[in-house]
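One chain is shown next in structure tokens, namely the form predicted alone.
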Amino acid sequence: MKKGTLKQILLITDGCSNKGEDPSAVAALAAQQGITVNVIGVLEDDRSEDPMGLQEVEDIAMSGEGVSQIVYKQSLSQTVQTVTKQAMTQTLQGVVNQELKQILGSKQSLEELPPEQRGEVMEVVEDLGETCDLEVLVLVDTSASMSNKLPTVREALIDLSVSMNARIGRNRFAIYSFPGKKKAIDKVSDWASKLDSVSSVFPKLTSGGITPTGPAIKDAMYEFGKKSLKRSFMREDEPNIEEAGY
């Protein structure tokens, strides 16, 4: 199998978007585009559980062919790790899929596999897990809501720079907010292979205001574009790298 970069959005919010495109519809633009949406809906211990709020983060997941979970605000540390490492299983999986149906034939799939032969595919996924490049864009939604939420975000995401550094692979991390504050979304951290600078940044972040979750979705898709352009003129002597999705 050939190695590229699997590219994620990893959105982590608590509401219903109120303003701007539908949110599943751009996770289906992006999700065409090579670039994963995983969401996280994070709920606060002592509110109930708002049900649209709920049935959006799983559509928006879905249509953007990533993972969902809801979670409370105390478990979000492990849920930001889990999801991302389950998106990448998720998306090896389906890519092998694709090859064993071009190698095997069109009815041919992991699942129909005998269990022996499926066991030595799974190692082949767990192994690409490893070593292949990885880029994450972690939208955050900061709307009044999610005030109290924040502390919380900024210390799951150290402990996925953490967690994911481990990887044998290339990392690359970029953290946006919205609503912006003149766009859909504002910069927080540059990419770069590791959230060092999440500490210093998150305090001083402002919530309030609307929730334009689809027209964000659909900037930060953008900054993927940007980063490959950017890339390719910081220095002549550097190798070129693909980045080309699987």
The other form holds:
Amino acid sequence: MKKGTLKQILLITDGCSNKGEDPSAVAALAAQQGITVNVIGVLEDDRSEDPMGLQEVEDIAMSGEGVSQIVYKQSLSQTVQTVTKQAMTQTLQGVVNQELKQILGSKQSLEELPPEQRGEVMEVVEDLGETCDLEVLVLVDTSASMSNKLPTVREALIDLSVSMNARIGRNRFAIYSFPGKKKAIDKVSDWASKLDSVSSVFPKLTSGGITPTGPAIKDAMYEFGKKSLKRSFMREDEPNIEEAGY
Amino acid sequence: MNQTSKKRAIDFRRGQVVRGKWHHHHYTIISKLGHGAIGSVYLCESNGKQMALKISEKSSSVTMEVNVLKTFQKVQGNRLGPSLLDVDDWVDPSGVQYSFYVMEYLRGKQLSTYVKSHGEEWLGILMLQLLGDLESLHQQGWVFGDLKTENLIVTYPPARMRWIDVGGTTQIGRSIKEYTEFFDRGYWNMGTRKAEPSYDLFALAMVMVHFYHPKRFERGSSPKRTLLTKLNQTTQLKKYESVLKNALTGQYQTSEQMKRDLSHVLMEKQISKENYSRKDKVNKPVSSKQPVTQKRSQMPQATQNKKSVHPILESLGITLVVMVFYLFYLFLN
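Would you mind giving the form predicted in complex with its partner chain, to go alongside the form predicted alone above?
Now the complete complex, all chains and molecules, led by this one.
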């Protein structure tokens, strides 16, 4: 059986979008394309930010068929990896559910199975989660209010790659920041299996109050289709023969 | 897929009856024992017996935990984790379904509470027990994963270390399912999050460190140095330092190796204690702490008497003490 690649966008933000199309709509579109959108809302630990403004966080993830969580800065690391893993399980469970419906009829889903069989199905889901390939595009809000959260974000992302690289399946991570200078998003680091290189290149902050979350997600979607991705998925230790043809 | 939106956190009241959808057993809630990342655990009663019931809105997580408990079940006579009694679903009045499982209720004290009230010498001994259990777990191809102080309780008498949350238990070679930063070697930049025996041994060493640093500490800019310095500075951990350092730096490939070294340390420690008590002519620290067993409280006296007789007899006596302690430890296991 050929194992597929799970595609995720991980959006890390601290507030509402205020420019461009509705992020939830774009997230729904991404989900249609097989890209899950997960959202983490980061709160400052000392002063209380308006959690109501973070309602959007949940909305985007829901229409993006992903997972959302709102956290305080210091627990970001653990959250980033939990959210990523949960979203993987959720997606895979969705796929398995689909299969179950085809085999057992439209009314059958995982939750409808008696606990004994459910256990066996979950084992399959777990196996898939461990062995499938994963692509995560991290989309970091670098608007002014995020400034003192960015070091933590960086740490959390390195930590994420530590977690994900312990899996059997392969991983690719890319980091983009928004709002970009000229486009909606700017590349911070290209697709790579490890994120330890991030330390040097984490973005300069964009001042100003615009947060074009919708357009950012839309642009991020296109980054999955790029040729660079295909190339980067070839083993790094193997000589890259195809490259000669480019 | 739509599981997240509608479910509310479960809050059972005392006396509420939880009836299973599939197996129709019912459980009367007595009290809440705690809650974690995945669901809540309640003390409940069924057919006159007390049990622990874990329920969660995350059906898949419950199922995964049940899978782990089931594999433990297959090993006869091995007490790895609490035994699994029932797995079922509960449908709340509004029709939303939650998964739960029922397990043996382990009545005991938290590790730190137990050691504080019964004497610090128990820490090492309980760790030996834990290493023994980890050894069998690893031999079966599993790693405990989320090993931390909160997941360990001591049932007594006789004192026996048990673990209570198997949510992090992972097959060897995979990625650790669940962890807690302070006890995670990845967090300290001291290894991967791949499930291998040395992952658990790191966490076990951190449990010992945590006992003397209950408030934990930050990792700082060079985590490894921070940790090793802390270890070095903690006087109560001096005697364990070499063992802990080996565990933290991944020198032990199996729990058996660590167990061997730790038991060496424990026995040395007892000897120096005897010497100490003799010099000061104080009451023997072991017997004064608490009445453990007859055998144990008598031993120091034996050494004291022999001391005045002959140096060779003295060393003989010490060897004897060590042997008895070793037997005592075997007996505990």
